[in-house]
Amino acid sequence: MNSQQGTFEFAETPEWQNAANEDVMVAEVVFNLPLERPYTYAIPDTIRDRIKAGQRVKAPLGRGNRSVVGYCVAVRPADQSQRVLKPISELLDSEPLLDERMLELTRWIAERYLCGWGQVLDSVIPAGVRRKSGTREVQSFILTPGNEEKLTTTRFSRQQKAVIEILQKSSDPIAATDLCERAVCGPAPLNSLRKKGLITALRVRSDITGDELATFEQQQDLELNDQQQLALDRILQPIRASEYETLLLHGVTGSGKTEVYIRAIREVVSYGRQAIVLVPEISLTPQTIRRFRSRFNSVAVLHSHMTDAERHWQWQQIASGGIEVIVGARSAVFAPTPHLGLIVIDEEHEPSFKQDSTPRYHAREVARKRCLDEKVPLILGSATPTLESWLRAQRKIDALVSMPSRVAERPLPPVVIVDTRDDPRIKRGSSIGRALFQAITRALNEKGQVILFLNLRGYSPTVWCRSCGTGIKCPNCDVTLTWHRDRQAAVCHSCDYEIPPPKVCPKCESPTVRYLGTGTQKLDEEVQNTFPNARVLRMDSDSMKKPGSHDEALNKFRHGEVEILLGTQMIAKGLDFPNVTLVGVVDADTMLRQPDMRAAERTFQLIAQVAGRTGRGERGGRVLVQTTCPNDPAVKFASKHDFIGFAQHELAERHDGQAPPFSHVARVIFRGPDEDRVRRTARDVADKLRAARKGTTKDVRILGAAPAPVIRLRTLWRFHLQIAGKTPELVRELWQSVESSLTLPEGVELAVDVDPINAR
């Protein structure tokens, strides 16, 4: 069997036999395997009026025989001139798991990706499904007995207090997710009184019941200001006419996008309708559930914290056709809905959408064939898009929608660009300059809220030897160790590897090892130091690793516990508080010194997204970016918020240089344990691409092999090649005119990145 071709399986002895009639039906079926065609296997008389398209099966498979779960993808005639096949072992599926539609659509992301059909296949439908979990067990709370006394003479929190009140009004338990959603607290107020013992965890088994589903008092739809009705009428035309349209929603930070995407929605349910949300999985917030569900009567959320048997149950209602509204992350565009009438992704611009791993799949482009598929329209909103979708509005394949204002006609905040090169206080070691201490100070004296962004997390980014002048890295990676002083220890961002602090160079031995730059948790210890009369708080990776603590953490931000919000990127989007008065971002060039093409994009999406937290109420607001660039272009558009006149300077550099989106890029990454044999298969790689371009198109160019930025991951060495071509098929063809011929050696292994957005 060659895996890579994907060759038909047959029988090694007659088990069943093809008749050459049409009244004898095979199955196509495909495996979580990279193969580009299906097997096609003999059906049994036991199964033969039962197996569709769109179920599981047991089938053999290889030459043991093994039994293997796959995915019956077609049922079709037998050839007149097929051969003995081997029998379909057993049939998983009462009934299919994927319609028609949604198989085509999983069959056509294989092929623009370059991954087995089966593969797909895998990672849409969820292992719950797969695993038809039905109960699940859920931590729920009571009042302790006996404390009657004690709840009413102790002193308590307002939220503690209000989780007390909840539970006084019931007889049940009450599972932990609702007490906090009703409550509107994270878990630190439970785990507070269950440490006093005033109230008891429960682990109870039950059946998934709709809970998921529940509403909130509904809410009246929002006046619309005349901006926003213009861009409501324009996207309705496609709604009402059934018809596919691409809309990009181009609002600037506070022009209110989500109630133009809640009306969109409306009007299609209006219809009998269903509608699919994506949002960044770190938008999944319950304010942001909370707003979808006191508008519509029926919301699933799809996102990653779920319970197998929580996934299941959704998407039963899903595919019911009971749920008017679908929010979700990035896998939701999948969601199993009949009755499809929309699809909205917010922030359009996030990373998130696209998969890092097989199927690497970005789901902006797979709801765009979906809605073509299915002839409904897809809204794109962002402040900041990517230039991809903003060079198709442009090109007017997709239609461009512009709100270039905010809500109320309130202005867009200031922003100054702070030339950290010369500041006294930088040069004494701050991270804080002069201008933003006096901003913050000023911000903090007039009961205003400040925000600080910091895009590196842990103490130190770099852990130096001054005498070799090296940086430490880890033993696995070609990555820098970082600082975390919180956990006494040295830590590897890529592969979690941590070491004690090091007391000497491990390669010249020097003890004279220094720990440079500023993290979040540095950045969190200086302002404690600099304002101490205010109350920080600090929010990224390392310190929201608890569930809810996300919201828990902005419900005090919101009000008024905390002065200065301080953190990475997961404070730059979706944050609206009428009392931020200042953003500062501590250091603009953190994204700009990566290896990576679209390093001023993101720069200039970060600044523009960061700076619109601010300015959003009757006191206004400003921005201060501290930077040792400020004439890089990225920093200066963003500091007019000027998007078009960014666009237009990055298009043109992108351009000249044929990069993306005027191509489109396969990247070919290849690894392994031994880094000759890497290098050597990567170029020969290369070698049969060349020549195989050679008969074909000189529209099609190969850059590489050469070192990934990252040469060495989780103890295995990096190469990489690109393919890149005017067309995403042009691109698609040298690839596959090579691939069924490539014998990769013992210990390589390749993965095929289709439109990569990540360089490393």
Contents of the next structure:
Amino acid sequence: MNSQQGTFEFAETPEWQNAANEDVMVAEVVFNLPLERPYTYAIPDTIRDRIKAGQRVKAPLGRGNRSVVGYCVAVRPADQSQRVLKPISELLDSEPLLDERMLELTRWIAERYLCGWGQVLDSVIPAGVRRKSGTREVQSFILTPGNEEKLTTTRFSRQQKAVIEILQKSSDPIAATDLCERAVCGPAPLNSLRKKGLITALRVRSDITGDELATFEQQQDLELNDQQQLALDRILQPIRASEYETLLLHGVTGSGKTEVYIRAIREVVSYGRQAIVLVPEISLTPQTIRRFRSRFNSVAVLHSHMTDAERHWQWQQIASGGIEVIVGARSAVFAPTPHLGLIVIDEEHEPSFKQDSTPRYHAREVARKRCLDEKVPLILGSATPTLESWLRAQRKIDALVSMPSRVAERPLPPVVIVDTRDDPRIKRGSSIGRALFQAITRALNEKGQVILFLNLRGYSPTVWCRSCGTGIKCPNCDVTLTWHRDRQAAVCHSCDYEIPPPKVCPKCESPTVRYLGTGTQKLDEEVQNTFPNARVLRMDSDSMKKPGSHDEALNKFRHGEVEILLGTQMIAKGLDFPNVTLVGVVDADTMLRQPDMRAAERTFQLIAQVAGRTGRGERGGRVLVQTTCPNDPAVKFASKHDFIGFAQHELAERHDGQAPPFSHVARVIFRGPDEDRVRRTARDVADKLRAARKGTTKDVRILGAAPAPVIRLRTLWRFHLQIAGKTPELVRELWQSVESSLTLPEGVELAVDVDPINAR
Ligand code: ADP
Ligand code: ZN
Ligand code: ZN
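Following the display of the form predicted alone, present the structure of the form predicted together with ligand ADP.
Once more the chain from above appears, this time first in line as the rest of the complex follows.
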């Protein structure tokens, strides 16, 4: 296909003649290109004995036969017709970077998400692993964590003892040569200690601090309540049978799901297997990590702001089998565990499990496929599952495990919907209505803590011209600028474009520029003015830029140094503070009004999640939701904590419109600097798809081409079309039948998003 990267053609001239030998082997190679099919190359004698699937190679590609890095995905006997092939120019790795199973998984992702196999490999294998693997590495050693007892009870030779003592004193890995020199020994003691599992070899020096290796004080398991025990018993069935099964653990916030995961993982670890726990990036807090570290000996944490070296080190640790539990964000689904036993996805409804750039995979679907292949169970946990997962459970494709009550019989907090349409305070321009004002006053008087949630950051979310009556937009995007008062700037939240606030309207030149609406910064100011005796803390991506500031802020709140915590999504997830007696949703409309098929679902999820932040202690708590749409079903169901009712209602709506989860969608986005050309291309492709669909099944539809909801982004014009079908296969087949013959005009590129969740 000739899409994103322009046209690629093969040179016609034969370059290299294979001996006409019956057992000639060839290599299949994929590149970081949007092509699913591999290229076939001849294997030169010099690397014949060493080349394996999973290694990187350099091979000539394209018109100029430039040598390009690619991944060897198979080594197989040549076909009769393949006598004349170009040879691989260089073998880059001494060992495969990933095994057969991971190769198959990445191939599946390329097929499922309609992108290049090489693109998937490039994204899945950490950069540090790719870079380090080709070079010769220093082998370094650490003491294998969790063996303290064995170290005191085992008898060692004098040299072994010396090695152990040196490693005990060091918080960093020590290179083998250094170690031998300092312990005055040869490699033999190292090898025997390694065989006993007491020391672990790393292939690079790591810049990980001692903290990563520190063993945490281990805590006892809690005694499960009946509800948790029932859930665990059900989950243990497929674990004990070594079977694939997806279990949807639907448990309200505070029902003790994490405790159930921990016990399921304990079972898996007792078999010598590893477990992967995926959590949303935003929940990858020290609090979460501590929870796992205090229960298991060796926990690896994979998050997105690790250095290449750290990532590489972790990757090797995991591959060596020295890790019991891997906790990480989306990409941890690829952790190279030698003997996987279980995958858990906590908060499975979180949109961050879907990658927003190629390959646009959803970690849940990748996990499902991986678990199926490796015959292990998958647990999806949530208080508010996606309708996709819920429907599968309803249809009994996946198992449903329910935990409808909170731990210790604590009730879910009452949720009060406040209609702000006639609120006197709101009419005066405040964003805290009368009821919320009174509730905050009372909570503070009773020495409780308050969480206020608002989904908009900045000071005012709209810079607006009163004469034109429209928002002033970013010159690069079809997005209204946000006023950031602290920086004295009008900012585009899509491309980070920033200008001093315009004195006159760029369109009509009237001096009538105004700022509309309330973001977290303005709310912060208002709350401080309204409750001058309360200490207020704001958490949003502007105020939490410094690494560690997130944890620091939460610690302040936990220790009671702050009475009112306000912020965006950041404060809606996973926090567990018993002293929070009031949660206010300042404006539920901001979520409801999104031009997105999932607006209702997101609104329900958000209210349920923020409601989960209160009533966790003995003091109870309550939730106030301010809205101008008090009768909206999502708001009403959320106020009753009625997920099942909401799911039924929303599924009926989706069924009527044949929207997901009743259909499968691939969204094709066209972008380019020339609006007209992008529009024409999108229409052309839509026509081709319609033509290709004729005469085939009626179970697939083409919607559009149409302008994308954000028609301009980072100076590029955007149009899109959608292919919706009964099954993912129907959608894929139709797209592939057209894709191979597409030639995009200069300056237009396309991206395919399968199962899109971002409507932008
Ligand atoms: P969820 O993940 O479902 O929101 P958590 O696992 O965070 O719930 O549990 C909520 C709180 O209840 C936590 O503070 C946890 O330590 C506590 N908890 C969980 N299970 C038990 C139990 N069996 N006995 C006592 N406390 C528990
Ligand atoms: Zn104007
Ligand atoms: Zn912009």
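Numbering follows the first chain given and starts at 1. Only a predicted model underlies this, so the values are computations on that prediction, with no experimental measurement involved. Here, rigid core means the biggest group of C-alpha atoms that superpose within 1.5 Å across both forms.
With a cut-off of 2 Å and the rigid core superposed, residue 165 has a Cα displacement that reaches or exceeds the cut-off between the two forms. Annotation: Cα of residue 457 displaced by less than 2 Å between the two forms, core superposition.
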